[in-house]
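Encoded as structure tokens, the following chain is the form predicted on its own, with no partner shown.
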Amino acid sequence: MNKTRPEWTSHLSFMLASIGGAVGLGNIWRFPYIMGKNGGAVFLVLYLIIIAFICAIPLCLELAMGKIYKKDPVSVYEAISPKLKIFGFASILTAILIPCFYFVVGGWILNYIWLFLTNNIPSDFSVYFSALNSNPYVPCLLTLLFLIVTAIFPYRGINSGIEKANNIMMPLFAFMLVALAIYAVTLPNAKEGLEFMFNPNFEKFTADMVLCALGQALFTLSIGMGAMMTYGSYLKPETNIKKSAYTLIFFDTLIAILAGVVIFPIVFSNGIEPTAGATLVFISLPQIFVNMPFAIPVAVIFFLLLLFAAITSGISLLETSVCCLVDHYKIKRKKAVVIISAITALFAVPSALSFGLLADFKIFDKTFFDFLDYITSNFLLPFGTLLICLIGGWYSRNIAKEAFGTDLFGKVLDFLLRFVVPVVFALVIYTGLN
């Protein structure tokens, strides 16, 4: 055990940091988009079951692995078995690749906040968004600016940087989200949006919906990339892993549902489809905001929500790679942050240009941005999660004991870990290959 390792100053600080790491853009726009595309309330019911009984299991294991070994992901896998060290590097690779496209979206958010703060609002957001991404310089500068803002916090350290950032941003995030939800339910036709969310029609159930719900749950909890393992390594010895994991799941899911309460009443009140993906946030909703009461403050609060979600999850991604350099290669933290930021910038720039200058540059018929998204979401994250389950279920049983405890519910989770969950994630990977 690493006795000199920093620890969270309180369990609340750990929870806020973990919730911040899990809550990202996927909660605010991806969850409502996926839910809208998959039948609304029936998807929500399925999602709740999957996140509680399938995805909670690798989350518990990942936190437990960090808590037991008090090291970065590469060193954790090496401590379990030197043969597994390469898989630790795979998780670090995932944590490096995701910011390379994720931070591009963070740059767009910064730009939109500036637009509404300065009241420099375009007449047509579709034309504006296309022009923004066709520019050979602005998307790159915005991406790098977002990278710098996010990197400041791991640069300052665990307690002075990451912990303080989440202690401030997450309560503000929650306050703004609740305020927007209250505003949204007062809009005309808001009832239709709420019925779509909470009145399930099980005739809409499909087999594809299961994979969509599983993919969303896996994505939103940041499992399989070493982020939760890293945050778990800063836990105090007395922390109850299972309780912490389900608390995290509760708040992460609550935030996703509240995001739906914000978005669905707005889209139903204005007669637009909730299945538009990224264009919903950067084209459809901004166009609606300008014609709504309190347009400027509503728009600014909404994009600040997105910004806080992107920064806190971005911090956890950077910290995963930084922690590896600090622990495994004994590089000073500040230097490690600079190195990881430089690597991220190197790949984030072509990702930012994927919608303009490099739009014709394809890897397996995908733009650089889409390729990074595809390979991490469909292969690296599910594979990392499957590996964690196989290790905890069959190779190193002390991890499962630490993760679940010995009560009846813990035994149920352990059974699911050994005989159900690995099969589920193997099917996810197989589906991604076809």
Second form
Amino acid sequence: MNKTRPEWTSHLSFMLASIGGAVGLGNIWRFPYIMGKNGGAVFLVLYLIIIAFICAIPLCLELAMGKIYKKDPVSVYEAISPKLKIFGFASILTAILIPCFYFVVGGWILNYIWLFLTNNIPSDFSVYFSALNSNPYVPCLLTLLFLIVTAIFPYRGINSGIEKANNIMMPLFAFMLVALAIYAVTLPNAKEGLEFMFNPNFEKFTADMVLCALGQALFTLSIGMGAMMTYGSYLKPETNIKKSAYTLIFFDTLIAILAGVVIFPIVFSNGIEPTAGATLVFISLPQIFVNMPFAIPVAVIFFLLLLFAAITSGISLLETSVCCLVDHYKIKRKKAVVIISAITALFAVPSALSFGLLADFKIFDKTFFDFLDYITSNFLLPFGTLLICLIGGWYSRNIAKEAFGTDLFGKVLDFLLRFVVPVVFALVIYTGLN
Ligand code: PFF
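Could you switch over to the form predicted together with 4-fluoro-L-phenylalanine, since the one displayed so far is the form predicted on its own?
Whole complex next, starting from this chain.
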């Protein structure tokens, strides 16, 4: 075992880093909308069951794989069986492809913070956003800027980079989120927004909703691409995996719900239709902010919130591939960060141009940005998750033992792992590709 390998200095640091990795754009711009559209409180109950009894299982396994082998994903798969090494590369590929679209959004966030800080506010955000994206240089430069800002932390190392960043950004994130939630619920018509999100509606209960909840849970918990495996590899031997995984799930879900408590009262109190994704964050919300009391501070805090969420997730994405170069190829950390950043930049540039210059360049009828999003969310993440479940459930049983412990609840999780969860993820892949 490698004695010089870094470890988290405390359990709290690990929790903050893993929550930081999990909580990202998925929590803020997707979850609240999915919940509102799919039956509110009914969806929430279904989501909680899915996340607690299905997605918690691969999360525990990933953390356990890292903790047992104390290596990067490629070396972990190789240690389990040399035949599996190729799947380690598949997870690194996913870890490289996700930042290529995720960081484009990070660039937009930086741009919007600047807009509001300098009080340089456009009159129509819809026009502004499409002009921003049709420029051949600006989106690329913004993406590269976000990449550099994020890469600084893995460059500085686990303890003085990644750990410090999360120790500072996550508490600030929580503080700003709670402050905005208090502000939002005091707005006129806030009740309507909360009703959209929470009102139970059984009629909207469909099979599609289950798939939607599963996909969202995988993406939000960053399962299936080795990020949690990598963070698990820096754990101290005495860490209880099951407890850590459920704590992570609790906070990830709580933050997603709070994000909705911020967004929907704001949307409804201004009589705007609820949406998700880029339209919500870069067009609808900013347009609303401008006409609200405390417009500038509210907008700046909102975009800072998004920035912290995106940076801490971005760090976990970069660290996964950096860790592979460091552990598997024995490349020095700083050099590894430069190499991974260069590769990311190479693919992130065409992705940043997907809304303008390269809008007509399509792969399977999708722009490069949408293609990356589609292939990672619908195929690579569920595939990586299925693989982890098959390994833990049937091939390398010591992983499941470390992941779940030997108590009754652990036994229930182990049963689900072997006989239910793989079928579920096989179905997710099947339907995702159809
Ligand atoms: N979990 C992040 C989010 O919800 O935005 C996205 C993400 C980060 C996915 C890291 C996968 C990953 F490995």
